[in-house]
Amino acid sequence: MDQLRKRAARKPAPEADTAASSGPNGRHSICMVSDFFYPNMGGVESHIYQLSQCLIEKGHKVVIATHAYGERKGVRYLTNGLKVYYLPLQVMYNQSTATTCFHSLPLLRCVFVREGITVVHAHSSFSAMAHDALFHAKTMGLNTVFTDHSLFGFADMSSVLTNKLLTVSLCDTNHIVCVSYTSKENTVLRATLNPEIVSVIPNAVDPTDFTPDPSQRQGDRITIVVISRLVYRKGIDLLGGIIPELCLKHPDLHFLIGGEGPKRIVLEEVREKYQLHDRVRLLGALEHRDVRGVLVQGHIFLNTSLTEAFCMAIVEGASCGLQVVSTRVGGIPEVLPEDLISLCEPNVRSLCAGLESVIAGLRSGAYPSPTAIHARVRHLYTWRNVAERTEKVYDRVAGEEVLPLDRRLLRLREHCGPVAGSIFAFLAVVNFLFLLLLQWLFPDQVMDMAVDASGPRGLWGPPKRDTMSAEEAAAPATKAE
């Protein structure tokens, strides 16, 4: 113990490392938290990775905390020194961890303290780990931001329970980000939020990853591409009704379907029943790097989702020069200009009519070339623009007060009702006492500060102290971790 005290006396407190960088327009230390990250594939995973890379490019420190994926455990480094903590937390369902509000506190506290985190940015309502991180960050007095990527209903039991959890998580969160105005309206109603603390920042795509290549198209056929998780929410039952009807009317029509899920059996049964093995190809799960190679083979991109907050897939399809046909649900009507997308009602008849109209337009040459479509789409949504807008959110929350425990308990009871509010107020007190115990057993001052490897040039070296000279601060770091 004496050695620990001497060590703490020699070492500056973690707060001193980030005090100068946590103010508005300064360098933020951000921890992105979600159950969903690579090697899992999806829109949330891509959003977190691309946003983190752009924030690192702008000079901020970014680390990611997620749960372990199989043998992928511990600390891993990605491009530009992006550090990912794969924490040993038990997965309960659909890549989401089990939550007790307490078992993750020692691990997340270690990450927040060692990395000198000033802003905790949680992602996805489906992620239990994201809700845990918001709960713990508020207990530790850190600023919090939450991004909601999904739309929810209000009637079924699953939505009711999720909405109540979201109400508790967001009632004292500094700022909330939604990916569309429809998503904002949905989140404000579900969590009874003040709309002034909710911003709309859309998703984006990297236009250099999704460029057209008309030479990959088959000249003797029209190909409809579908890339989606094969689940009910993505409207795969609708797709099963569309395929036989259109293939009967158009002998030169082919379907190219990428993705995996429990509804794959529906498509296999349709293909078997109508003997469409040579016209309907099921590609299975795709790596992100392979998506563009599938898209450029098509003429039409079809999205049959029953609910979507934004839908990055239709932007990727349009960026590759495809005509887009989609259901008119959620935030999809906000995503693309009217002349680049045909919107249909979520039923087989409307989608078939929309597809036949686009097929006729392709045969008559009524649409612009894939290169012209790409030239328009490439400037609509960029990750650098998303990062700039997110940076303004961080600047805003950096100057805001984190509620102390007494006011936080009062806010929970007022905002969440006397029953749920009292339950979660009790959990907040227990969480605070658990934090005090951890701070007594393992004081912040004796925890090693992590090496900061992130940056445009991937510099490896310890965080620069305020006591460094100007020459030392300007010299490149050469130490390896």
Second form
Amino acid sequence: MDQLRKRAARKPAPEADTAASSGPNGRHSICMVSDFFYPNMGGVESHIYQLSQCLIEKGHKVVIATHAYGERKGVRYLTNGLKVYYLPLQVMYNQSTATTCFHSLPLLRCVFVREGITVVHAHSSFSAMAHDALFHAKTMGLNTVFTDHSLFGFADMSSVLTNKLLTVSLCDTNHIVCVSYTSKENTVLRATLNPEIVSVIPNAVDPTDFTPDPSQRQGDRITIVVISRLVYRKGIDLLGGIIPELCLKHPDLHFLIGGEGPKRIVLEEVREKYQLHDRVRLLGALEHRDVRGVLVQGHIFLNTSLTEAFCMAIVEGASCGLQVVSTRVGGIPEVLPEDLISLCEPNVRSLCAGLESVIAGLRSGAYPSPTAIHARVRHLYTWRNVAERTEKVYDRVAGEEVLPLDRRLLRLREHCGPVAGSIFAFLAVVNFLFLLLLQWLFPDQVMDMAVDASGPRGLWGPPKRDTMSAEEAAAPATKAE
Amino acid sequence: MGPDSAPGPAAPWRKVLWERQSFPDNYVDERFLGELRRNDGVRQYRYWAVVKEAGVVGQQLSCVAIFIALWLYMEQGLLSPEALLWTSLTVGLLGYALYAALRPRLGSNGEPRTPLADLQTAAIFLSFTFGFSPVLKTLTESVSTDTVYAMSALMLLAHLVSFPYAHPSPTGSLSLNAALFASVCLASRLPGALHTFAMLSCALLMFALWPCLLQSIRDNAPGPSAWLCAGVCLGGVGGLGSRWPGGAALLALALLSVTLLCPLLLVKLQRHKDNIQGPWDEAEIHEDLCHIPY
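Form predicted in complex with the partner chain structure, per the form predicted on its own context:
Now the full complex is given, and it begins with the chain already shown.
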């Protein structure tokens, strides 16, 4: 048994050598795992993509594993040879796969071994596949990082259950990344973590995608832009209360609303009831590339979310030079300096008052020009900075040891309570035995190693980017064989 | 941490993301979790206040027991339908007088219903019930008695589960319908059509009208209403006990645990309550957004 465990602990034998040889220049082989990736659209998806691109640019090897989306299955390559595995796993609910703890092990092991992965980075607590991957990675003796993108409450039954699962999933994860300080507090409480192993690394926006263009604004009116999914959590009911009240007071006020969702009916009702068809335009779902074109038409960006971990939308709005009005919830107060955002309480009266004062400020010309706002915002959040800080997390994690099975079981028992701890300790043992079976059926040694196609040292040649450093280009290609 | 705008190490940590601070990303400030609130707005319960509220549950349980006891008396021929009808009528009139006496003190502007309208409704209900009672009597003849009993038990249970104990008036539609379904089932097993009619009028009185009267007594005189609940409970145990002592013992046990033991548990478990609130909570919309001023 002891021998077997040792074998499992040093299991990724082929890439352990390459990792050691590439150790001095600190190159990591990272596998990002999440249920949410393109073609699905959203904050998590673009976070994974942008972070991966910047890490590739810094010379790391990155692959992404997600589940198959309809016809999109198998291996795909994105820009700079970023490899994406669309694994054929059954989707259960809301694009999240079923979590059985075991069925994804053969496929994920295959990915981890073939790609010579050293760090598994899972994203989003809604993603069952991310939790599965963490579970398997620990069994395989790989270092693990988890990024939490959302906030949860503590009061209802579903959050009690999901928080327990998160506790189990994160209790032996090496490091956790949160997108804001509020999100860190939330995650530390939910998963009863040591706050020292939780880093705060905010999201970012690509400032070149969101540049202002005041010529697109119409001079005879003031336009309020709202871009969000039209769901309850985004406070669309509040928006439905704000629209008639402000439209009545300001005849030159127009609303431009982008996004789709079940609460669209609320806005349509309001528009119908108050005869505002020419002043409230519902644009429906927007492609990401069209967002900027809508933003630059507006003067004010309004966000009515009821809960938000970071809120990239307000940064995008500010980057396009708009005055931002938002509810004071979650991590939003941390995101922008006070003079770029008006924070209101999440009710109609406070939001109306906040919007009124911004409208008055716009009429009197009290605000700086869109270009000046953009110049301030463009340096606040960049993906390169995110990648730099995430790299530090990987460096730290690479030096940590992965708990061997016996200590992992003890940790599960003492950290997750006697009942859940015992159940998951049992599952961990079964998972370990399953891994041994797989290793016996398909030994690591006979598995083909994947060709590294990504980044400057990839087989597809260096990417055409001026930021590539000479040192990176000079480094020898490490192709595992 | 960025090269630009790096403040000196003396600069205190701020809970902002837009500023590159000289602290590591996993820095934990002493203000960490400073906005955490525990047990915000939690109500402290006092034992006897909870017992008083639980009395409503107990008396509803007893109402069902009284109804079953009356049905047992009728079925075994110990109670004539005429006697039950006259008693029901007297009790109904007394209750109506009490209800009418309490109503003005509720402060409703203008009388929404005149006694004439009430009389009209009562007449319609009674005449229809009377007219249909032969039909109802034979309604379940083709159904086996066991099925009828099982169905009644199930429906009375549904009545108890779905009864709106917080605001018994108006009676919830599910609970009222379940109770009436059960009474039709039971009444159809009685010997004659007049029996059925008497039983159904009695059911209307107990399941439709009594909760309204109790609610109005509770609103106006909280003290006596607690004693009233206790009286109904005693009546239920006594009534059932005269025909079925075992059932009465069970009922007494249930009443004791509902009105005395459960409140004790609730009060005792209060100190284990640990609600966590903080800035991460989803904001709640408190306004009524249907009434936008225009």
